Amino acid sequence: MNLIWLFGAELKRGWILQRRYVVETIALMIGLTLVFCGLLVSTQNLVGPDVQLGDRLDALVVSYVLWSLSLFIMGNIAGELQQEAQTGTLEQLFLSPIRAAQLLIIRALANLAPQLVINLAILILIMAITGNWLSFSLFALPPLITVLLSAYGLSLVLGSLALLFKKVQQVLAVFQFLLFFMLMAPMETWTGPSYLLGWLLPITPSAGLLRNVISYGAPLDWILVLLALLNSALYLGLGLLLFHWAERKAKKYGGLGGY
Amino acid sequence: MILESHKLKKSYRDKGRLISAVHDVSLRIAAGEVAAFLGPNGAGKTTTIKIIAGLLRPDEGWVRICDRNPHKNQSALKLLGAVLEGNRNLYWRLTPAENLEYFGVLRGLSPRIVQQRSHVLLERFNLAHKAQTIVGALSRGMQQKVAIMVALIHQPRLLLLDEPTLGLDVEATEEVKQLVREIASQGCAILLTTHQLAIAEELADRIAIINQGKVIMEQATHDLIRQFSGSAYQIELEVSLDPARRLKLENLGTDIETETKLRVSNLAALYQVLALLKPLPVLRIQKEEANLTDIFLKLVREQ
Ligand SMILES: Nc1ncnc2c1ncn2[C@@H]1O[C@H](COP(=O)(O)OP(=O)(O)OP(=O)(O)O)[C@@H](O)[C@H]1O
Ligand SMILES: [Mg+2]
């Protein structure tokens, strides 16, 4: 009942503070499908006006999408925490009776509604855009859900860095790159060891699933969605451990207040 | 008690050195009662707290809030309440109504009760015009009385205040020192600390003081102020002495501190003094006190 509550409160809260960035929140937008537009552009021109992108575009346009969500998502609950570790109030949500990793968890997925409406402004925008639309299916749920449990498990590593360092935007910053990389692998052209290997980065294998249903319309293999789901529960505990032991540290350390 | 806390002892590593922040510090604090924590700066008061909240791990050491381990049974949270150093104890782009929902909620409240006890707190505190102003808009003494309040929603046992009149004016600090007696009046235990030695003087049952990490003196305030009073009186007069008096009670072994301003050892002699002075006009006669900031500086500087 309680955790009911309290995802209730924190989706007052998130929509009371949002809304004051409505502005900002637009910008962004606009300028994440402008780079997108130009990362196109750039694509075209090196592989020449003649060739045709076609399912390849529709490829392009999921994991860039898929990699703006995960974005807003790691900032969202990474940088909070070093916000509020300055502002002090970090240390009024750790006076609660609630687990911190149990109350950011309850946090993301209070976020997750408008991140989910913003990523999906910014998905009709390109489509509109580059007349490209793609075809949904209900299958491109499963895989939509891994990527989330393993963007989920990555947050937490970025927001156990928070706590520890206080400082995560450089981290944040070389991670958007690494996080770009691993979204855009196209795992799903691979073959043989690095075929396998491919199963054990994070996030890259969900992406993969996800392209395969979308842009290729590729049927969904359950066995492959399993191994997906494995692949971002093991991301997520891993998120969790480190979260714990990050709490820990401070806790010993005394970094849980802005110095 | 609500508030045992045993040898805790805390170091923290700095630049490959280790600092002893705190060292064996003991406190009990009952229910209703209000104890201050004195020292300088630096002297492990925050530190000291911190632990208490849960919010640091002791090196060595332990905290019970009504027998319960912060540190071992996060239940025991709900048993405390803190405003901590500093102005940010809240959100400062949410109004007062929405800190205290926000955290009543967290604390493990029911939205209901929450509203309740928000509307209870909000006219009590006086604030009940300012619920709808985003806390950043707020002023300081304003700020600290929320976060006070949402320290409160949950209706702890303990409350640890650290300096909670910093920064805040004559009347903000009145308005404060007088929720404090009335929060320690319904039985909540008080821990709070503060550099401004009259506050804690007229507010605390027990003093404790901390210097470089240890407690050096912990004791009730009254008897504090008795034990390092002496027995001197200060006698006022209305007009000057003349020197023939003067003379006698100079003999008398009686110190003039002024024309009209004498100081006599004890009670025996003050009446011989009386004796003498008779029939000059007497304008106060007084047992001389100690007061906190001499006996403040006398053990700090003593170690
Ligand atoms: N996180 C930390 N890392 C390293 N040293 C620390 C940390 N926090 C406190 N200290 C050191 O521990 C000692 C005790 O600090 P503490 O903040 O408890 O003092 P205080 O009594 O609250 O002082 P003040 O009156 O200035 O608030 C100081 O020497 C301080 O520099
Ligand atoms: Mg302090």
Second form
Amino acid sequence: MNLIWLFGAELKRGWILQRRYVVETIALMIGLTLVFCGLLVSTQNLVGPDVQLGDRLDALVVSYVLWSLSLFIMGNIAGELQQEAQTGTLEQLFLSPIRAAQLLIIRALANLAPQLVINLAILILIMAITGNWLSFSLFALPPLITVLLSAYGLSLVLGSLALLFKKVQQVLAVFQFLLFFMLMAPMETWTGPSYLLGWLLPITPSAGLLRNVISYGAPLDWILVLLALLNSALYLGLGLLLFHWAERKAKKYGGLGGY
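Let's compare: the form predicted together with the partner chain is above, so bring in the form predicted on its own.
Next up is only this chain, free of partner chains and other molecules.
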């Protein structure tokens, strides 16, 4: 019951923050849309203006919106911990009756609702600019859920670094490019050893399944969905283990009370 109350409180907090800083939210949406436009123009310059991207443009749109959503999620826990450390309330967070990992995950889940709305708006803007309107179905939900699980696992990994080192902005910046590669990598077209290697990467298999369903209209392979779910669960479990280890380390060396 306490967790349900906490989720409701965090959900209300998230919407209040979005409403208070609506100008920043709009600027973020416009900025991410302009970045996609730059990426699209660069791609067309590389392949030539006479080449029609077709389904590849749909795949590019899906991958880019997934990238922006994953950025929100992965920076959530690490950003919250850095903010708590800067304001001097990090130690209080870990003295709460609710475990810190649970509290941060619930906060991240509550923040997912406004983040989904923002990314939906970005997707609509991009589709309006490109003139390519994607078709969605309920079969896109299972791959999307596995993407979110992987993103939360990576968010916990970054949160572990923030808990130990407090300032990880440069690590987050480098990780943005790694994440961009993992989401843009066309794993659905790979064969042989590279295809098997792709299943070991976080998010990449789930993104490939989602592109297959939305961009190429392929039927959903439930065996591949189960494998993607296993991949996501593995990285989520790894994130939880690393976070608990970092929490013990920070408590042992007194790293919660300082900045």
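The structure presented is a predicted model; accordingly, all values stated were derived computationally and were not measured. Numbering follows the first chain given and starts at 1. Definition used throughout: the rigid core is the maximal C-alpha set that superposes within 1.5 Å between two forms.
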Subject >> Per-residue C-alpha change between these two forms, Ile16, threshold 2 Å, rigid core fit >> reply: yes
